[in-house]
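First comes one chain, alone, set out as structure tokens in the form predicted alone.
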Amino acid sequence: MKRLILAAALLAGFSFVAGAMANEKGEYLARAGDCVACHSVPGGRAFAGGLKMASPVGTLYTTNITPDPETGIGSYTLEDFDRSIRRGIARDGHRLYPAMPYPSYAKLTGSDIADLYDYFMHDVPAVRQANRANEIPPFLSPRWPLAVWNVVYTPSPGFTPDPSKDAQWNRGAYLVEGLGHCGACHSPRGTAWQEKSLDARDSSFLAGANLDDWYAPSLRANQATGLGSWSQGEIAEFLKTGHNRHAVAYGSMGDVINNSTPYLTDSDLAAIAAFLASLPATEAETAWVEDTSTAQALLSGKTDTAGAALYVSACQTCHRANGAAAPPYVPPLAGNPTVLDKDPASLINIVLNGSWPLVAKGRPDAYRMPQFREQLKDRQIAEVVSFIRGAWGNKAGAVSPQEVAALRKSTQPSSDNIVVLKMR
């Protein structure tokens, strides 16, 4: 008798550790898809959803995927949210808008789909918030025509592993491809709103685009504008710190940095850092080399541009006069990407707005960089962003007063208020 009660408690012990185990591979599998970014709001409780996301068609807020019965996903059943998350289907039938990456989540596995269910059903804290009505005029809200773009731009589920490749970079190939859904910001879109690639077979994949008022750069070998000077080790080190010593995470990639990819294996980093690293360039860039009379001139206090004498002023003290700055923390101006890019976009952006805090494993980085709407005038950060563009080596254009006024009407300056959720 007392062996039976023995093997039952090793029994029920087992279950128990079996389910937390699932509940655990479930978070990290959430984790490496940056769920809570899109679903949640400074401020407001995880996965509740609320974020306001532009689309073509109008204003979308994404929705609650708390296990709330009745305003959240509490009544789905596994088919419900696989059908969902891999066909961008709802539960009651309705076609979700692709601002849900389910193109790319169509690559997830059963077995991951269900243990991200088990996840959410068990984990999560319920939370009773009603989803916000898109701003769609009416005309354009019909959702049948969706239907067709699935047909047309999303693949059947499942991921093919390519059997020519090892089985680290087809693990690097799932995590980008799929749960990361990397493209959905680094790819460019087409006419119908679709992700021109969705895959490392064609040279559009990961080949930059413009976001949301970002440029989210090439993850390509591009030598000047992607990661063609980066080692994988370096790729690694940035989706673990959200730096390193070319660049610091700013924008949409702060979120992935605050939720994401430092919560991910030594392992997944490199399968990631070793899949980017084969996609080759889509053109041949020059590399960056550096020009030392940029940093003479100003050294030597000759400042005959209105942009050099901003930098002085204003930027220099951080950036330094070579514009090589302190990394990994202080990014350096001279040879980053995200300057030599053909959109400024992002550095328009991050000069007028300043950077939103990093916060890699409850870490938070020391250094943030400022924001200058309130004290300098379009003209003025058009001057020292085109300076900058032009400075120490770097070959980019020049940026007009137009379009700093265009992104300061279109974006909000960077705030302390941010979404970071906490581990179990």
Second form
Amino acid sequence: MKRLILAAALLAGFSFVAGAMANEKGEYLARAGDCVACHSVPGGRAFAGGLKMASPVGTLYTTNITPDPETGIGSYTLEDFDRSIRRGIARDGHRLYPAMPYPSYAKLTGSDIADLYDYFMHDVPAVRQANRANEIPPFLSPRWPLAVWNVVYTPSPGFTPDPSKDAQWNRGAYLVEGLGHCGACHSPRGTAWQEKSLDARDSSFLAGANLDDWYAPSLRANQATGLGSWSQGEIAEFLKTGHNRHAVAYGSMGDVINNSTPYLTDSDLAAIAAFLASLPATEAETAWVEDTSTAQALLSGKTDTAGAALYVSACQTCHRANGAAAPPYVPPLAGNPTVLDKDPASLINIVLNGSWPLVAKGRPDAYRMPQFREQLKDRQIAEVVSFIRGAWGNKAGAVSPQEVAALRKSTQPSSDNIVVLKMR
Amino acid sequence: MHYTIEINGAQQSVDIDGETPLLWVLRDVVDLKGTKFGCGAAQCGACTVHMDGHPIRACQTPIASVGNGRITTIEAVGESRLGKLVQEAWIELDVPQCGYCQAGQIMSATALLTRTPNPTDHDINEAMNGNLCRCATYTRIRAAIKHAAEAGRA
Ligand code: FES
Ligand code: FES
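Would you mind generating the form predicted together with the partner chain now that we have the form predicted alone?
Below: every chain and molecule of the assembly, starting with the one above.
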């Protein structure tokens, strides 16, 4: 299901239409904000909404943001548009749920809002498609608490550059904290489901978080589990192509690659990289160092654990005996931050459910991770994942069959209760 | 979508969905049936072909991702010196049993010898790990690779 939604969101991405006098700046900004990823459905028209999202209060459906006057935002004035994006208040005054990342979008400048408005009003084709009602139990449906939530958790509009930093860093901060809304997945959330921090001043910003059965890794300079061992060029390469020598994008990051970051200019990607690289580590870690004894043992046929034996039969072909695989196409498992993370959710999820297409600017990748849901039992997945987390110099803890069972259940593709998407 | 890709030295034009695996294009569109479908899930190696000399799994390679990559299949591998030596070694040692996996085995073995002319047992284990053989011809495959390597040195 997730797979379907993602695949279609990317198809929808291709139907961005540029009119003769298209507002290129606005389109660029809409790309940077990846609006289409949430405001479209499989096979649907771009920006017509309808995507199902799970939230702590119930099921939400994203809305039509095409310029259709009745079902979309065609009757919005610039002020209405601004209020909804930067403050989370719809034209009729109702409060939006913060599945819409307006606490991040609050950072947008007025002129970018105006360009976006122009783009949505004039270049996006109007689609007549009524919004679907949210499914929220009556006792949770009043929206006034959101007003309180907003006062507490939504910053006042606009971006204040940090004068102690250069222009490139500030541009990166603006893109990451604002339109990119990277924190929606990568920053931990508090008890009111708010992102604990919305900018670089706080050390929890982009420190990694578990969402939608995935663990979105830390983007801080942690040596093993963050971006501490990545050069700025490698960070930019990852955003441009979906992979680099350390890792390949997966989960919701696939949407980002398919619709958003590869369309950014090299200088914006360099700014994002410079900004991310400046975020100090939050864990005292040592960088990964290769231990060649694992590969030696595997190649000599010394597979003394069940996990090692499974690795040889199911994984080694692509990921190789030394765990180095064939980057950029097949990600290494040796030293990969996602493998080393304390929270193994993403690793287990990928083994269970495989990966889906990355389509950087129209060209799909080859070699997707196949799913092992049917082939391997919980115990076997726990064994092989534990092996991978301890092989080649990786130093991450073992995984239990119970953890695998829980994820198998919550990501069951045929279940109605599947958490489609929480917030992004 | 329309794609033009190079297969065995010839340009082939196909009009097909970009997500279609190369294996389907080879077998069903350009009618090169030497490459076999085993599992369709990157698990068996029967579909191994070369892209720019590297062994790849055709069942995991969407046609749209091929781009300018030069594809070589079992039908043309014998046109290279090493490919020919491998095929001769295969015949000499009577490697195949049922034969189903063997096109993939030969493609992987040729790619290995191109990279590593004198492979050790470890090199062979590493390179051939992904090519399963239900008939368990593994010992003959290993011997034939060494045989071809020796012939290559001569
Ligand atoms: S058919 Fe491609 S690996 Fe089995
Ligand atoms: S010869 Fe029969 S499968 Fe290998």
